[in-house]
Structure formats: structure tokens, C-alpha cells
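Just the one chain here, laid out as C-alpha cells, in the form predicted alone.
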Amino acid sequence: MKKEEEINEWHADKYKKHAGFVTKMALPVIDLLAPKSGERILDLGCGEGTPALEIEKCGAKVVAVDLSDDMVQKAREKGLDARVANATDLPFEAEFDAVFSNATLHWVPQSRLAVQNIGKALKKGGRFVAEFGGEGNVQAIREAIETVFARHPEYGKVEIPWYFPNTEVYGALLKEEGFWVEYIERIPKPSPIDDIANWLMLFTNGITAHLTQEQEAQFRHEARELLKESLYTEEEGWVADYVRIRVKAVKV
């Protein structure tokens, strides 16, 4: 299994560009985080920083990370204390009021391990808030992959790196981890982007690094000849077959 910091890589102009709309859906997330003046936030996946510096508007402190270089560069430039740290090895011990996540947990195999880090950087009654992929997320997106790697034998073996569980099977992991859980919904989001090569281009970059330059365009090119029958109409243009899982816990 590849480990987390090689499953994908990130640049955060294409991201911004391409992927603008993940960033708008953390509004809601901030609305359940609900942070208050004083308190000191960790927020995990950051990227750009931008959901970080709407929770520093109501008041509080973030300490910002993320796996990516590029992106806590980018979060520094904001102002932001962002930091390079993974979610599966934290150096944070009881030092936070709450975690909040948008956007990050399904690209963390990992779960339990992940979750375990987050219990260890809250203090006794934090909350853990976030927003990430669930049960039959992109899951259009997933079979196009996984047909165009099968037409193909001489690409290798498809490795799918996301993580997309249920409400049932990651509410009882947050149970067995010392957590109560006051909320946790699926919430099907199809989500409007400019073009499916680009989430490709920007989403499936670890699925596709062994490949030759020409066998990459392909894999592109006919994933979305795939997709265009389930995912893009002349009226809506693309759109992709989003489902999230949205939780809110609290450290018992």
C-alpha cells in the first residue's frame, strides 16, 4: 500500500483553479464547527488555508496542516500558522478545542490511526467536525478508472487510494475511539467543475504516476468519452457524482 504522502500530489494554483468548489463546500462544515473567539482550532488538510482563515474570522486561533509543500506554502502567504504534518502521525497532544477537516479524511486508508490522532490532539470535550468522501462517492468516476485500466493490461494493476465509508462503519470507529457522536449524515452533493480531464488531471495523478506521458492522456481521453454519458449534459455541462459523510463528535 503506498503510503498517504505518495498517493497524490498537489499543486495549489491547479487546485485553486480546478477545484474551487471544495473550498466552497466547507461553509456548511464551519457553520456545524460553530468556533468561538479564543478557542484554538486545528485544521486538518488545510490547502490554501482558505476555509482556515474563515473559522480565524470568528475569533479563533488555527494552527493550519497539510501533507502538501506547496499548499501550507500557500496558507503562510495568508497569514495562516500552517505546518507540514500527516493525519496519521500528529505532534499534537490535548492542545486543541477542536479539529475540523474539509475535504481530507477519504485520502487517509488509514482510519482508525488517523482518528486515534485526532483524539490525541483534542483536550477532554473537544469536538472533531469534518467533511469528507462517503459511501458511493464519485463512484461513476471510480468504475470509468477502473474500465480504462482494464482495456488496458500493459498500465498494471489500478490502485484506488480513497477511503469511503459509511455512516455506520465510521460512526463505530469514532465510538470505539472515545468519541460520542452528536451528528453524522450522507449527504449526496453533485458538484458542478469545468471539466472531468481536469479532476483527472488533479485527482487521480497518484493512480496514474507510473504511466508513459501518451499512456496518461489516453487514460484521460477515454475515461471521459466514459463519463460523459453519466456525468455531462449541454445544459448542466459536468458534474460530478459527489456523496458526502458530514460528523460531528465530541472527545469523551
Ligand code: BEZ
The other form holds:
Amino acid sequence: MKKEEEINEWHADKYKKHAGFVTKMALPVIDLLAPKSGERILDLGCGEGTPALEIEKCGAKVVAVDLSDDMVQKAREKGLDARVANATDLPFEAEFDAVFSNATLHWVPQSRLAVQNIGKALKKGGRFVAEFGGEGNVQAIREAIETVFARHPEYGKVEIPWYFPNTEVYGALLKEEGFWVEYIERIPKPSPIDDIANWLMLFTNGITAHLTQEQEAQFRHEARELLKESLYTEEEGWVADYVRIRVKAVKV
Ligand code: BEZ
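Same protein, different state: after the form predicted alone, show the form predicted in complex with benzoic acid.
Full assembly next; the chain just shown is listed first.
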């Protein structure tokens, strides 16, 4: 049997070990944010806090929020003002100069509610700068997951929890919720990772939570074998088929 904490949980140490590349991917987004001294900035989905520390180097004050207790704990150990909060229920009103979010919003299918909460947290004229998975993100990985589930009816129906909009849909959503969209782009971003088995272990927890440990191991093995075809080469190793949406919008 799986222990409760093994199901649908974020483990900050495992994340740091196998997904450190996600933090590096935040640097161009921080450039787009261009934080200024004295600003108050919300980092939505702060993870273990490295991007928030980078933002604070510019003299801004960051409030860092994440849904995971473990991540928030790690961020606090770095000296950050970190709190547990959900993108769809943020306890802030007109208090931030900017909201920054990296690699988080593809976990929030209630995208309108998240955008409304971001808008509520911002001061008028405040900016929302984010990057997350866009249309076509991890397509090969998704197809491999679906193929393995289709081979094993005993796994039940596959439920993919990710939200990967295109720029038209997300841009329109922002406008409808009172933002002026200064910039929005879809960016294919193939990203080297250590081993797809670790990626699957970290990120498909919610999809495989109902499987036994043996089934989960079998699932990861079969998905890895399928993905060798498309995501692995001798020269480059494993490269995840990431596609991002990068956006900067201003609250009108
Ligand atoms: C991403 O960063 O694009 C991502 C990570 C985990 C699951 C799905 C997408």
C-alpha cells in the first residue's frame, strides 16, 4: 500500500534533485518581470523559493505562496515570507505591484478563477508576468501516458490534470478579466532532463495515485520505453518536449 504522503504530494528534495532545470527556466521570466527596488511582488507557485530569492536581489519584497507545505517550509528556510495558498483562493486585495508565476499555472484548470484572483491581488496598473505550459506542451509524454493506460484497462480511465491553453484563448481570458496584454508568446522549449523515469515519478503522481506500487512501477517502465523513441538520443540524453506560454499583462 502507498502511504498517504506518497499520494499527490510535492517532495521538495526530490523536486530539487530532478527538476532543478525548472528554476533555471525562470530566469528569462524574471527578466521580463524587471523587478524594481521597493516593489511588493507575489510569487505564485514559489516552489522551494530560488526564483523568489533572485527577485529579492533587486530590492523588491516578495510574498511567496505555494500549495505544498513542504515547498513553503523550504522557502521559509531560505528566509522568504512564504505561505501556503491556492491560486484559486488568494487572500490578497490590491496589494502587489506585480504577480510573478513560473511553471505553476498549467496545474490550475480553473484558469478564470486563477486570473480573477491574480487581478484581485494586484494594484491598478500592476503587472502579471508568467510562464507555464502552452498548447502542445509535453505532447509525447501525454500520448505515452494515454497509450500505457489504454494497454491496461485495469488502470481505469486516464485523467490528465494539466491545462495547456493557446495564446488566443489565454490572451482573451486576460482581456475579459480586466487586463491589457502587453506581450504573449508560445515558445517551444525542448529541455534536457536527467531521466524521464524521474520526471514521471515527480509529475504524474496525480494521474497514477489510484494504482498499486507495482502497477505504478510498470506504468513508468512502459512509458519510459515508449518515450525512448521520441525523447532520448545518445548525444543529448533525455529532452522533454516543453512548450511554454510567456505572458506580460497589466491590470487596467
Ligand atoms: C511543465 O512544466 O510543463 C509540466 C510539468 C509537469 C507536468 C506537466 C507540465
